[in-house]
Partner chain sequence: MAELFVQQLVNWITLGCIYALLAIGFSLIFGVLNVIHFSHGDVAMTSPFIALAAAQALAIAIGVSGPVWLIVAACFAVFAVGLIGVVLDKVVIRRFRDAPAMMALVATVALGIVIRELIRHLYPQGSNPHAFPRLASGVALEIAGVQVGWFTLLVVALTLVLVVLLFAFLRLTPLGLRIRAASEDRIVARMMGIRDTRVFRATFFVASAIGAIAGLLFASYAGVTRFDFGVMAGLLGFSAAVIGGLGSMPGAILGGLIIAGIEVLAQTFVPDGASYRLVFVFLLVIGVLLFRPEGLLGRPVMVKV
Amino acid sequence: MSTRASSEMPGLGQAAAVVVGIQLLGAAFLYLILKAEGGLEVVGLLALLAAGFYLLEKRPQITDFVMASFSRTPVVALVTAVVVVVLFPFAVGNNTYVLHLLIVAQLYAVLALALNFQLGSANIPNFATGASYGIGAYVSALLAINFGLSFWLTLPAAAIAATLFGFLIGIPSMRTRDTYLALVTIAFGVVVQQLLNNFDWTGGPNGLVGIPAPSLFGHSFASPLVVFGWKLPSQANFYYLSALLVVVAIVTAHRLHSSRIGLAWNALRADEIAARAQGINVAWFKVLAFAVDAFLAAFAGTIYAFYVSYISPDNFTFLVSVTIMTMVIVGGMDNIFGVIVGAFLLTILPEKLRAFSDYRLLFFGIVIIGFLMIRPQGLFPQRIRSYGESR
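How about the structure of this chain only, in the form predicted in complex with the partner chain?
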């Protein structure tokens, strides 16, 4: 891989063109699939996507070339990404349903990135991400409803509560492993969901209603966003907020991946005993993975609660955790970009399968099984760490 990358190093202008082109292509594809109405359209677009991945599979040098282009012109890549993300709601216009899908997809992207620290980096199963997500949502909602705390204050409070929960799940992880650990996390998830379902002060199965919309500098998030005479629906507020959270999650993931912590997690994944022999505090890094996962999930939960202003235990079931897990596996473990693509795909796909109305869960299940059989390494397989090669 290294020799090929250096021999086909793209020129600066060429690289910039590739970077901008790829990103615009991605945005256009996302736009089309969001707008697609009929079942035939969706199937056609998915076939296009599959063809694209088939091409990448056959010609790995394309991937290398694109990767090299991105690392050649990081500023161009960043600016294009920001422009695309900022302008996307304007392209969507008044279609609130599409905006809603985008918000949910972004929140799931954050959740999947959170889980990726464990499942992807350290290969620790965790079926309790949905519970951490729920704890974040419930803590912030309860604080806002009962004590009138503003959104911006409930955010850190929810994160702290969920992180404590993460440490709590992390403790058994020091002793159990693999299937047994998976069951422990499933158990934690079920316990949290059942407690939310039964306590009086969480509203029981009816959940919590009337979570006030957050506001910033006097601008309420429930009112439409007006920019230079352009009027965007109120969902746009939450779109930008969740986009910001995705950025935070990506930066966190990237920094952690490049730090000794990320390296320690990878060492755990490769061989736990060897890692221990190298002086890595295995127990601490395992617990830390749980805590980081819960921390990020709580942010997503808080934004979700304030966005829909109504939460119930049904939003945080075992199946939600499984969905997040599937996103990480489908996208590609330990690959930040892949995980985000996985989250978008698996959020938008079931919605688009509504064309098949009653059969969409069935299709969803079949698609996941088929995917795991055909491409178990995920859409974007994890890349080998490279040091000092690309710069």
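Now show the form predicted alone, given that the preceding structure was the form predicted in complex with the partner chain.
Shown next is a single chain and nothing more.
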């Protein structure tokens, strides 16, 4: 925290008001952009967002004050976030399209957090996250279809299988660095996608159909969710399940970042030779980063498979990995909140820019370049860690 931020520590009541206000403002912006239908509405909201980040770039003391407010009132921030997440589907109502976007955005947030361990914390480029995502989806789907296992049993099985894949790709990758390492991960991702496309037992290019919906305490996730007489679409079941996975990913990311593992990854990012000289097992921590990335990606893949009930190799192409990497870079590497914001933004924007028809991808690229020009280090740049909190 900067000296100015320390000298202008907000009062408890002021900090609580700032925290609640910012979270409600963020929820309102998310609601508006999800409900926006016309191209002009989306452009206006993006312009407003760009203006806000431009102000933060020019006035860093505002960021320091906000961060100090969140540090002062962590309980208020947590309670407000929980209330917003729980009540958001009620505000959306029966709009299944919006709920679908939220589910996909949350799954991509988990994938981005998984990749952030490598790209953000340890500066390891990995273009195989989409492959780990696909392995989790296929393993869980095959177990459910062929052996009748429930969703809750396929979750750990898929995570173990993907983690083994993470070790499989991590070990040979230790012989390469930088650009060559990226090429190795690209090759692994392409190989996995091609194998899924050619094996008969994976359904080949036709994929897998008829993945059963999960159930919990007799309630099928394919049925509408009724809460206190309020009937929500069936997508709400997967919305809350995805939100729970995001919470698990955030807790995991925070714990790892504040641990010796996180310190070792940051040391690799700063200077691999110096890290090795200090006694850090460079190869082990690199492989561990691959394994953690694959582990979380498998969870996201499992939920996605059971949500859509149909998967094919086209869902897990190289482009998926590129998209996830873009989310981490745009959001802010090694910044948990920034990565989540980047995932939501880059998931929702392509859909909302459909109003521009054939120019949608062009405009999308311009928006991304514009945000990176305003905030070159990402929307929420990496902040100086407090080494005293590590253990």
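Rigid core (definition): largest C-alpha set, two forms, superposition within 1.5 Å. Just so it is clear, the model here is predicted, and its values are computed rather than measured. Numbering follows the first chain given and starts at 1.
Annotation for I368: C-alpha shift of 2 angstroms or more between the two forms, rigid core superposed.
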